[in-house]
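This document opens with one chain alone, in structure tokens, the form predicted on its own.
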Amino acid sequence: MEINDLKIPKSDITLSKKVKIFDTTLRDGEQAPGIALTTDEKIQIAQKLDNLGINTIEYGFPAVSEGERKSAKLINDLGLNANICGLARVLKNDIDALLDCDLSYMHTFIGTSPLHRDFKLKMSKEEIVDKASSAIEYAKDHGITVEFSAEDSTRTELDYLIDVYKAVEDAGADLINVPDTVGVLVPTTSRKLISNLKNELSLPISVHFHNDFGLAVANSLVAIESGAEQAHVTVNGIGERGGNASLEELVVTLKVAYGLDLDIDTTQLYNLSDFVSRVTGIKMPPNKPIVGENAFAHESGIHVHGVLENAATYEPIAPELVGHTRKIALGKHTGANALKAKLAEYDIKMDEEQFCTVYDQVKGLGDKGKSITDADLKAIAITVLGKAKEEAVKLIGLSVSSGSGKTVSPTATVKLMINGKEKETSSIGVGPVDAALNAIQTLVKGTTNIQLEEYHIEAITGGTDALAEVFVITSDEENNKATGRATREDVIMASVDAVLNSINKILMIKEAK
């Protein structure tokens, strides 16, 4: 089944011809707690948002500051191709503020609800139709487009809300917006209210839903469906409590399963939705719709194997559409095909036996709740390539000790298979590494004499539990000199691999001559 067999039959809905995309990422995504954005960066998200297509872009609130009046001049000055619109209570002071700016759009509001009516307002519904009128009048009085919000709408007798929504018109606003301001609306009651408003108004209609119920995307669409011409939107959802519908979920839907042309370049989303994250300091969690990390990323070996069939098997887009990357992961459910894959993304090449040993430290490691990264990856390959074919020397057994002071020594003792003959011993150092090679030395010198010339020790990624790479370079008696890798989650480990599989080498090289 192809994705257009899936596509919204628009005999079966009310689509507006253009539905325009009004951003809030600056204004309603900055209120969220703990978000405060400078005006450099405001202006850089407001050129973002504007390469991307957007219609309005709502910087700010003009009466708050003079930081925001600033930034407000500054974005305006820029001669974007977006409508730059500033919020304003329906007072004369924010009006003002907002001329002052030379913004040509105002998005203007006052509460309804009975709530807001009766506890923050503590005004009539008379009043508070008599204030929204004025206010728009005196602002088209002064030739700017007027965008009203009943705030808390979706809590207000819906009979007085088309008084005030009526009322408005008159007073000659350009549209009207609909703000379920704490998400309560479901996608039944988002229809059947819009619906409505649609019935009773001329106006086109705007819709502002909050996140609150996990639903703000889903309640946007149906409202579009039910004739909204304009939906806002934040970049990654962000926005007060849970946030407002994502820029990035509602762009793609409309464009992949309406098929609307909105105008809007979607593979600049992925790198949008990162430099915001970055900025606000709000990290998108791993399975975020359409930019998360693990948007296109696959693990599961059933998964991976139909991806590189054909991505179609598992992804309902192409990652490119949003600007975004596919990523094999691997891990404990990773199968042979993905690490063939992988592998041959970085042209390492290796026989059956060595590719059964990479596999099997892969599947070690995530079973052991390790991610294994594409360093990682790296290292392990190019440990197993380098290790010798023969090995003479294997270990057997090992156990450590540390210690600090003068009574206790780190110790090591180590048992190891040399030529089928089980030999052990134990050894203090400096630390349980040096104990460890200590005893090896010791164990091998009937056989060759070893001097550790070079010891090299790197974490591969972050975190306690990041794999440990070793490189060391040993030589004998007879100058035979020879190098040693080894990749593993355990640093002694890591550390006594790399030195047998040099004395190995060196072995090999004797036997050889």
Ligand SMILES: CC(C)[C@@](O)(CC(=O)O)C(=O)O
The other form holds:
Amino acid sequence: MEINDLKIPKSDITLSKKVKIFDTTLRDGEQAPGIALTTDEKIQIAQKLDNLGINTIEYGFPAVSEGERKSAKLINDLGLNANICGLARVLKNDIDALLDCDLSYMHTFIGTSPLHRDFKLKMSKEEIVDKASSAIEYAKDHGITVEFSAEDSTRTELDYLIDVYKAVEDAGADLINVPDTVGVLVPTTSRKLISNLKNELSLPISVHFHNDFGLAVANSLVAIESGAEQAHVTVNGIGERGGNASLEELVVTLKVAYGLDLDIDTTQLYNLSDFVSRVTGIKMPPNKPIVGENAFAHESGIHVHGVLENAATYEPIAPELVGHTRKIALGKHTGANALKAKLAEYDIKMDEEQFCTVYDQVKGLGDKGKSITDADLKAIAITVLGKAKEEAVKLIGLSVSSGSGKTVSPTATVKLMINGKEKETSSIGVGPVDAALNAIQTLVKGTTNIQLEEYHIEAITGGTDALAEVFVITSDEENNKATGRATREDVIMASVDAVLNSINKILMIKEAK
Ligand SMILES: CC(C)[C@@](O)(CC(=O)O)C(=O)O
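Switch from the form predicted on its own to the form predicted in complex with this ligand and give that structure.
Let's see the whole complex now, leading with the same chain.
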């Protein structure tokens, strides 16, 4: 017996076994403000959609421009398995433009709601039915497949909508598409509408749902449960306003939760999403389901612990199913397990004390609201590994002031504990780092005479709050040399730490002699 049977109750629903996926990334997706794809980009996306196994690709709108017609021809010439569909109004010119491109699949539409009839089209109910029917008859005379949309169908009187669709069936259409043009459906009304249409119509039903209330995928699933045979989607859910139903969310849910085999290679989804996001410039939020950067990322100690034992504890599906990767992120919630796993991944070995130091530093940065990248962690760990065990010289306090012009010089006051004794001095320098290093040199003079041989600084990740990694080489009067390294958020602190780190190593070398 199932522990908790949440499987879709197949007996309750009319689930079409052959749900088809119609992708309109290149048409409705491209209609989103700010997106304009070149022919080359359209070709590449079409190719990728075909590799995935999409049934129909709505490539664009031939009547719109010469460029659109050129794209149609080039995409048609690729000889893809998918149907290549073009959009057309119920106008002879639009249909001719589509036929000129040798397309054999047409998606045609006209508004049917009172809003569209009275304000946009200024046509009567009868005129609309006539226009739709004659356009379909004209297209069918040319032997192409016709999918018909009653635009704004979800705000159209149901009896009139049924009349329109019946007339369209009589005119010879092949598929009825139901657009929720402004995304006003909720699951209950989606079920009601599609069940009603299913009872009245004999052609296969397709849905084209917008995402204004964030329900496009949910409403599409309910429509499919109610007998719809096809869903329109876009990659990343891009489209006008809140977008369309998202390809990746719908396909993965149908496969995993509904157990429907759509013949779609879901392992290509992440790559496709990434490609579309780059060429359209529409970035996905990290929490975008399925394809977002955090879709398979774990940070909290409790979650990471679970995931390291068995990823299914905190993942509904394996990232491999969609071509994504699992990430263990480091930050405030990081637990010791995650950190150990990360260090093992980089083959960095350390003892318990060193590990605790790294752990404290990661937690400290996390508490300040930072996320720690892999590069940050490596730098921190290597710094800790390079620290002398017994430190003869320790920093007690530091204060610097920067300055410019002739009136003030950059000054640093440094307080060190040297072999158990506190010492303090102030020095000036060309800048605060130089001033601090001069002060250190002065303070340790009685113990060792330090020269700075090399100094490198690097910001590990971008931003003014990036971790700074400072690398130094110092030498003493006996020409003993030692490297020093430190990774801190503060450039001056990192410089001071790196120098003290190398001085302590020199003192160790001296003692060992
Ligand atoms: C053509 C139709 C399905 C449409 O995409 C029309 C559109 O807004 O372009 C819609 O969402 O209603």
